[in-house]
Every structure is written in C-alpha cells, then in structure tokens.
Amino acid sequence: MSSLEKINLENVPEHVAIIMDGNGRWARQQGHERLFGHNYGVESVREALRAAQNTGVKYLTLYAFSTENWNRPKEEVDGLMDLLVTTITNEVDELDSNNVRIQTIGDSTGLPEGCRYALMSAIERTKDNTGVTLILALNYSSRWEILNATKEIAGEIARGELSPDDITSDVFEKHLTTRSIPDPELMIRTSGEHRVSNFLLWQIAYSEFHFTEVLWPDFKEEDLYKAILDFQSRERRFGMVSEQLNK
C-alpha cells in the first residue's frame, strides 16, 4: 500500500507551508554550482503541487525567496530571479489548465521589474481558479510583515480611525499579507535543518512541524504524503487536554 492510500482524506491539512531547503548542498553533491540545485528544485515544486492536488490540500505555500537571501552572492541572486521569471512564464499555462490559483506574500515591490511583471501576470491569469492555491513567498520576511502591520495600525490610530483598545488578533491579522489565507496546519522543512528562518512566525503558532532529511531537489510526492501521515498521527489540542477533545 502506498502512503497516499494510507492517508485519511477527511483529515488533510487545509494549508501546508514548505521551507524548501537544501538546493545548494544537493548541487555541491553533484559537483555543480548552487544554481544547478535551484533549477532541479523546480521539479520538486511540481511534485509537491501534484501531491497537494491528490490529497485535497487547498493552500500550498512555498518559501521561495526571503529578504535575507539578497545577501547571497550577486550571481546566485540574479540567477534565482531569472529562474523565477522563466519558471512562472513556462508553467502558467499548465497551472491555469489545472485550476491552480497563484498568489504571493512578501514585499513584491522590491523584486526586479521582470520578475514582478511575470508574477502579477500569473496572479491575474489564475485569479478565478478554484483548485489549489499556490502561494509563493517572495522577498518575504515575517519580521518585515509584522513590523509593516504594526506601522499600518499605528497610522490608523494616528488618523483617529482606530483606538488602541480596538486592536485584537483579528484586527492585527487583517494587516498581514496572509489576511485572506488560513494559517498553515502543517509546516515542512527539508534538508534536516530544524528552524523556521523568519517564516510565518505569527501564522505557525499552532502548526505541526515536520522535518525531513531529504534535500529539496530530491523531494517527491511520496515525501509530502509521509508528512501528511505524520500530521495525522498528532493530537492537536490547542491548549486543551486530551479528555476535552475526546468528549
């Protein structure tokens, strides 16, 4: 029996977020530069998306480029931006035909013009699709997101549009880039690292974490199925005790 057949399709996480790590190490193992790994990682995106479609996951968020990634060597950054443009342009027809909706989180204004144009075009092209929503975290930083939300709320208070007593979790979340997206129930990180790297810090408060030694270019459908099975083995209590959940 395959891992897919073992999954309880009535208990699949609505939103899965993935930190795609290990491209550089994978490339070095093959005797190539880091960009070689990034290129091969595109196929793993396809694998993860197919697995999401097969299991009924509604939202799939991929940490594609963080604000900290600008500190990498210029050659790698330029190559990543070119790869993003090429991949989005080449994949949008198939994504659209498969009813996939594309969204983005992060500061898209900081992306190169060509990347931003390809991204916005794909978002517009797929905006009415009703299948899996593929969310690309680009030029994203959770600290940036939280600070930006705080500034927006402070501005509303200064203009008399909001009182400090009116600030609730719901109000705060409406100022996040994920305001139209449910919090991830499952967070996956590849390559054996055990940290969240400034990703969705507010949103993962009650997420289940799944860490795998698999490097991202080796990540296949089966790996996502195993992560979902791991998720289904957990008891999600949200601060309660088991007896309360089993009443």
Contents of the next structure:
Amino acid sequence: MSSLEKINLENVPEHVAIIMDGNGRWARQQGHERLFGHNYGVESVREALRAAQNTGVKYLTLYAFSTENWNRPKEEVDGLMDLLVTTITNEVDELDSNNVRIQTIGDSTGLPEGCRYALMSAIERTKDNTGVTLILALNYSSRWEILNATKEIAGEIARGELSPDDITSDVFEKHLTTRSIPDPELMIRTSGEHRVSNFLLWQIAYSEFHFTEVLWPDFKEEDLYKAILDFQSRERRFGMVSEQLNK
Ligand code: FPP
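Switch from the form predicted on its own to the form predicted together with farnesyl diphosphate and give that structure.
Complete assembly follows, chain above in first position.
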C-alpha cells in the first residue's frame, strides 16, 4: 500500500506550511554552487503542490525568502530573485489551468520591482481559482509581521478608532499578512534542522511539527504524504486532556 493510499482523506490538514531547507548543502554535495540547489528546489515545489492537490490540502505555504535572507551573498540573493521571477512567469499558465490560486505573505514592498510585478500579475490572474492556494512567503519574517500589526493597531488607538480593550486575537489577526488564511495545522522543515527561523510564530500556536532529514531538492510527493501520515498519528489536544477528546 502506498503512503497516499494510507492517508485518511477525512483528516487531512487544511493548511500545510513548509520551511524548504537544505538547497545549499544539496548543491555542495553535488559539487555545485548553492544556486544550483535553489534551481532544483523548484521541482520539489511542484512535487509538494501535486501532493497537496492529491490529498485535498487547501493551503500550502512555502518559506521562499526570509527578511534575513537579504544578508546572503549578493550573487545568491540576485539569483534567487531571478529564479522567483522566471519560475512564476513560466509556471503561471500551468498553475492557472490547475486551478491554483497564488498569494504571498511578507513585505512585498521590499522586493525588486520585477519580482513584485511578476507576483502581482500571477495573483491577479489566479485570484478566482478554487483549488489549492499556494502562498509564497517572500521577504517574510514573523517578528516583522507582528511588529507591523502592532504599529497598525497603535495607529488606530492613537486616532481614537480602537480602544485597547477591543484588542482580541481576531482583531490582531486581521493585521497580519496571513489575515484571510487559516492557521497551519502542519509545519514541515526539511534538512534535519529543528528550528522555526522566524516563520509564522503567531500562526503555529497549535501546529504539529514534522521534521525530515530530506534536503529540499530531494523532497518528493511521497515525503508530503509521509508528513501527513505522521500528522494523522498525533493527538491534537489544544490544551485539553485525552479523555475530553475521546468522549
Ligand atoms: C533554504 O535552503 C532555501 C531557500 C532560502 C530558498 C528556497 C527557494 C526555492 C526552493 C525556490 C522556490 C521557488 C518558488 C517559485 C517558490 P538553504 O539555501 O538555506 O540551504 P542550506 O541550509 O543547505 O544552506
């Protein structure tokens, strides 16, 4: 029985978030520059998306470029931005015909103009699609997002539009870049690292974590199926006890 057949399709996470890690190490292992790994990583994005489509995952968020990634060597940053533009531009037809809706989270104002343009066109083109929502986290960091939300709320209070007592989780969430997206039930990190790296800190309050040794360019559909099976083996208690859940 394949991993896909073992999945209970009634209990698939609605939202899976992935920290795609290990491109650089994978490239070095093959005797290539780091960008070679990022290029191969695009094929793994396709694999993950296919697996999401096959299982009914509705939202797939990929950590493609963090705020901290600007500190990498210029050549790598430029290469990654070029790769994003070419990939989005080349893939948008197929994504659209597969009913995929593209969205981004993060501070898109800090991205190069070409990248912003490619993203805006892809978002506009696919906005009415009803299949998987593919969310690219670009120039994203959770601390930036939380600070940004705090500044917006402070502004509303200063203008007398909101009282501090009115700040609830729901109000706060409306100021995050993930505002219309449900929290991820499953967070995956590849490459054997066990860190969150400033990703979706607010949103992962109750997420299950799946860590795999697989380097991102080696990630296949099967790896997402295994992660979903791992998720389905967990008991999610949300602060309660087992007996309350099994009543
Ligand atoms: C982390 O590996 C990976 C990234 C910072 C970039 C990920 C981007 C892609 C796979 C391209 C995706 C394209 C689209 C359109 C979504 P690393 O470089 O940190 O690896 P290392 O830890 O081995 O050095």
